[in-house]
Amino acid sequence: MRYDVLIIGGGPAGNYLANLLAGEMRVGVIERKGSFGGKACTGVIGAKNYKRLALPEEAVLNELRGAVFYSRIQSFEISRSSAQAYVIDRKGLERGLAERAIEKGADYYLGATFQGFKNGRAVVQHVGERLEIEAGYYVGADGVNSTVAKAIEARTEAEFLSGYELEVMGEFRPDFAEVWVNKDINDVFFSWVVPLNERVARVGTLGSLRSFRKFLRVRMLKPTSALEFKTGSVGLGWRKPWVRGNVALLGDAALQIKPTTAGGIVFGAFCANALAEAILNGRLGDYEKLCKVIKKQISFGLKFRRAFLGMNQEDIERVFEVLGSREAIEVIESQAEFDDHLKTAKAILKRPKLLARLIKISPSIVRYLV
């Protein structure tokens, strides 16, 4: 059994890559689960990039046109007249991409476990049968705890966080997300409320289950009104290299994850485009270079995270005063892009008054971000 490309992992990044390559090359996809979806994922993707990447429209559950940001004692609102982000059904997204790939000729092996490489072949356990599958290229798109990454002895320098999320009933503004930054509740990450409609929202955080429970109490949401509870983990940092020999890492397996929000679907899809180009050109070594924009975003996000971890709640309150000012809101609403936090930071720091106020709070914050 031989493929031009064998993709190990049928999540968003792996399925997106399969869709790009199927029809051009013989593609196989190995997926450990017996069905798509199932992972904890809030699923908020910028509307501009969702369309640019041509992701399945049927996976969109809700449209967001703004967000309200809460600290311990303050709040401010960012809004636009049109949808800025989509809330998606993770299972629908994965399945929609898989359907496209299969229609183009890709082979899918569900309920199949990658066990390692032997003599240049992938060893796979599938429906009680041991398979050895040969391919010209192998792609590890098998998540944060990537078995492929371990097989190629990739080095990991990252912070790993547990994530908790409920779909819970309550009363919500259907087109506005909520972002809560309060270190008295959670000192390692923010908490969020992302509505699916006016009655149901996805509510979550990263860190400890205790912090999550505390946030639910502060937000006055009842765990007994939950429709679904999911857990997961993310890795914020670097995994190197992304290529070794004829094996490449993609998506969460390569830690192509935003350190600012822990989202990975958009970064994974953009890197899938770069990987497809490298494979089709027979120049796998170009892959990381073609992902330089994403690497720059990750680098910025890690600096932003270091700045956040170094602040106390009093610092955060003072930053909220700056970001909640009329000038800052005007900059954010006119220039910010949902998936490009580096662009947003640069736009704010180009305003002398805003820059001066941030430096006064903490010179290290600005030093991290520039």
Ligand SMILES: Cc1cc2nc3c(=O)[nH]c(=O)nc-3n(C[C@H](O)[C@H](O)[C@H](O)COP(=O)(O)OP(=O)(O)OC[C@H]3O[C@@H](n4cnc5c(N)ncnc54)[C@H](O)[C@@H]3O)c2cc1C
Second form
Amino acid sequence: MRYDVLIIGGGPAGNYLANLLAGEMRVGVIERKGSFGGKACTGVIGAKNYKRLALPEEAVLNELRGAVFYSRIQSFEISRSSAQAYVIDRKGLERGLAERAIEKGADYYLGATFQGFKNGRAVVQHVGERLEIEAGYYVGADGVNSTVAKAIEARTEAEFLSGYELEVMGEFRPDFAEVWVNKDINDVFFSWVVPLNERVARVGTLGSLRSFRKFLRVRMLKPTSALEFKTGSVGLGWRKPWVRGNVALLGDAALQIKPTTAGGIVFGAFCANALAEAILNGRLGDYEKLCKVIKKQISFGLKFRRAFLGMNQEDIERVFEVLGSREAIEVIESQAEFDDHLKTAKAILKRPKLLARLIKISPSIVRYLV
Ligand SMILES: Cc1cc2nc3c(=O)[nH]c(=O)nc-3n(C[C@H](O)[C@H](O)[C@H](O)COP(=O)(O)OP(=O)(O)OC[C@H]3O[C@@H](n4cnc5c(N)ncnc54)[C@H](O)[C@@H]3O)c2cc1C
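The structure above corresponds to the form predicted on its own; please give the structure of the form predicted in complex with the ligand next.
Next comes the full complex, this chain leading.
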């Protein structure tokens, strides 16, 4: 069995890449699970990029046009008149992309687990039989605990966080997400409420189960009104290299994820575009260079994260006072981009009054970010 490209992992990143390459090359995708979806994921994706990347419209469950940010004692609201982000069905997204790739000629092997490389071939356990698949290029899109990354001995410098999420019933504002930044509840990450409609929301956090339970209590949501509970993990940092020989890493396997929010679907899709270009040009070595913009975003996100971890709740309250001011809200509402946090931070720091107030709170935070 031989393919031009063998993609290991049929999640959003792998399926998006299959969709870009199928029809141009012979593409095989191997996926460990017997069906798509199932991963813990809130499924929030910036609306602009969702359209730009032509992701499947049928996977969209809800549209968000704003968010309310809560600290221990304050809150402020950012809102726009049109949808800024979509809440999607993961299974629908992955399946929709796979359907397109199959229609263009890609071969999918479900229930197929990549085990390692032997004599330049991928060894795959596929529903009771052992396959050896040869390919011109291999792509590890097999998630944060990537077996492909281990096989090519990629080095990881990252912080790993467990994620907890409930789909829970309650009363929600259907077009607004909630972002809770309160270190008394969770000192390593924010907690979120993302509505699917007025009655059901995805509620979650990264960190410990204890902080998740505490958040549910503070937000007065009943764990016994849950419709779904999922756990997962994210890696915030670097895994290098992204290319070794004829093997490339993509998506969470390469830790292409925003350290600010742990959103990874858009970064994975942007890098899939870069990877497709490098493969189609026969220049795999260009892949990392073509992902320059994403690398810059990750680098910024890691600095932001370090600054966040260095703050106590009193610092956060003071940052909330600045961000909740009329001037800051106006900047955020007119210039912020859902997937470009670097642009948003620059827009805020360009305003002398806001910059001066932030420097007063913590010079080191501003130094980190500039
Ligand atoms: C609680 C939580 C909430 C999140 N919320 C969001 C959000 O709102 N928006 C967002 O953009 N991101 C979110 N993320 C991150 C997002 O889920 C990931 O960035 C995204 O799933 C990465 O896609 P991927 O295709 O790279 O990897 P994955 O989705 O992990 O897919 C990898 C695939 O590879 C398969 N696989 C693994 N090992 C093998 C093997 N050996 N052989 C064959 N197949 C294999 C897996 O079964 C899986 O299908 C969240 C993450 C968590 C934990």
